[in-house]
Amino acid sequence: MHSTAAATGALLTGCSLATKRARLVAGLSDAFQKDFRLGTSVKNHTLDTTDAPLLSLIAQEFNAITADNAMKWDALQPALKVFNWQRADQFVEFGRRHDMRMVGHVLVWHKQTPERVFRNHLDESDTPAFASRTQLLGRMEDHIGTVVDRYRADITEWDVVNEAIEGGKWLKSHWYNIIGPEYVQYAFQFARDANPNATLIYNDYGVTNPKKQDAILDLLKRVKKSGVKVDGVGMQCHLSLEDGYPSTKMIEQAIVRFAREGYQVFITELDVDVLPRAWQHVRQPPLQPLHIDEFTASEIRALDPYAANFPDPVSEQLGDRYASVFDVFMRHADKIPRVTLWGTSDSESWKNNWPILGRTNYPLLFDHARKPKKAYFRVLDVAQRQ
């Protein structure tokens, strides 16, 4: 259940009385209730510490939640055939208590899957050989079937496969190298077998790139040809304020293209990075971020310009950026069942630590003190002017 309108009104300190009255809603999700569900991700730390104020804010503002890390393979099955359900059960209990749409994230991904999943543990050598195709498919089927079946009554949407494409080509992950490109259709088949009524999603980043769209659609055609149904495409939407990339036109074109091909479009991991791009400072391979303290004082000022405060002009720009993308979402609400922010408050965002550890970022709708930002009200304006 969502809190009352008065509870949200109490958050709007600093606004005029007239503005408060105009914006008196029970939460952002209520403002968009005729258009699409509005969601957020829930962190392990929030579940572990039972962060009551943050959980209350989430319940007030959103009507959909995604498990940030609690349902990834390493969390659910840290050892082969040994399942740990504690965090995932907490996530589901919270969603059930507040009558929220719950999204399972993610069943098959090349990251956060223990290396032992891909190894043949019957090998007696010091360095275990890779598992056979049959072994790995068996482990995938067992994991997906066990997880999806356990939450069959509660989780109706699943990010089944995450980030199988890199650029315009298949990512050569262990899944791909051992099973082949068929691993994607097997993953969807196993999920469909476990819950025939679930909404099954392929999720990826950078999908506004036309070459990546081509590769994703080829992947989906391959799955469809095998007789397996994929319901939707998840567009992660990690946006940048610095260079405005991707543009709203690119976002809109991607939505229209995937919808034209018959897929529901889910905005799955929305945030807006306000800091300078810093990929040139990441050690690779493998990707290993530096800490901000490893830089000189002048470099820190350039790379972490808002460590002390978030300037009003930049806050206004962030509001403009959020308003512009929500304008797009509203124009295509008939194609979009859900828009999910990747986090609730700035303090919990992964953008504080990637691609440089220890920076202070402001990518979400609630600030580090969990107060609504100008971007929050700009998003609310988009909903209320329809």
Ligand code: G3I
Contents of the next structure:
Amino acid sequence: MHSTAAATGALLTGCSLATKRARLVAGLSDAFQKDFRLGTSVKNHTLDTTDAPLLSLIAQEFNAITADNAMKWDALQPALKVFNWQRADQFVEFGRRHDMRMVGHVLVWHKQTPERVFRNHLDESDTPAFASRTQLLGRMEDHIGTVVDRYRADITEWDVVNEAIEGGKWLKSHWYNIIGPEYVQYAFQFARDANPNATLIYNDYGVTNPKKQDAILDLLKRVKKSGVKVDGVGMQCHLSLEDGYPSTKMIEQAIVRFAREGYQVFITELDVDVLPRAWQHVRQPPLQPLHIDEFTASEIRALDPYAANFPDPVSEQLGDRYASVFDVFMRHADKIPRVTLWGTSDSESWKNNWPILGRTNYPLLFDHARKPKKAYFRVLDVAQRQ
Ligand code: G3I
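Rather than the form predicted on its own that you just supplied, could I have the structure of the form predicted together with the ligand?
All chains and molecules follow, beginning with the one already shown.
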């Protein structure tokens, strides 16, 4: 349930024109009630510490939640047939208590899946051989069936497969290498069997790239041809302020294209990185970020410019960027059932630690002290302008 008193307390700290009107709504998701669900992700740390102030802020502002790590394979099934439900159950219990839409994230991904899943368990050598196709499909069926069935009554939206495409091609993950491209249709089939009424989503990043869109639509065609239904495409939407990429126009084109092909469009992981791009500093392979303390003082000033505070002009720019993407989401609200932010307060964002560890980023709507930012009020303004 939303707490109007708490919401008003939060909103009164804002400073835009929207502030006066903001008093009329209990939280952001109320403002978008007629348009789409507004969600956020919940971190393990929040669940582990039962961070009451953050949980009540989430309940007040959002009406959908995604677990950012608690429902990934390594969290739910750390060893073969050994399931750990504690955090996921807490997540579901929280969602239930506040009558929120719960999103299951994610059933099949190449990351955060124990290496042993892909290995032949009978081979006890230090580097066991890969599992056979049949073994791996069996494990996938068992995992998806067990997890989807357990939360059948509560979780009605699943990110079934995450990031199967890289650029314009299939990512050569263990899933792909062992099972072949059919792994995607099997994953959707197993999820559909376990909960025929669930909304099943294919989720990916960088989907504003037309080549990636082509490859995703090919993948979805394959699944459709096999007789399995995919309901939606998840556009992650990890955006950048520095170069304005991807442009609002590209985001809009992607939404329109996926919708035209018959898919609901979910904005699944929205955030806006305000720091300089720094991909060149990631050590590869394996993908390993450096810590900001490993750089020289002048590099630190350039790479982590807002460590002490977030300057007003940049905060304004962030507000502009959020307002422009929410304008697009509103224009296409008939195609978009949900917009989810990848976190609530800046302090919990993965962007503080990627692609460099230990920077101070400001990608979300609530600041490091969990107070609503200018961007929050700009987004609220978009909802109330319509
Ligand atoms: O919990 C451990 C902690 O005990 C340890 O001391 C610390 C040392 O690095 O690591 C902590 O684990 C980190 C975990 O997040 C919890 O914060 C992992 O290193 C870190 O890799 C992990 O990152 C997650 C990332 O997925 C990994 O793939 C992020 O939290 C999570 O937000 C992010 O989410 C993904 C989506 O699932 C898919 N789309 C992209 C998105 C962003 O990468």
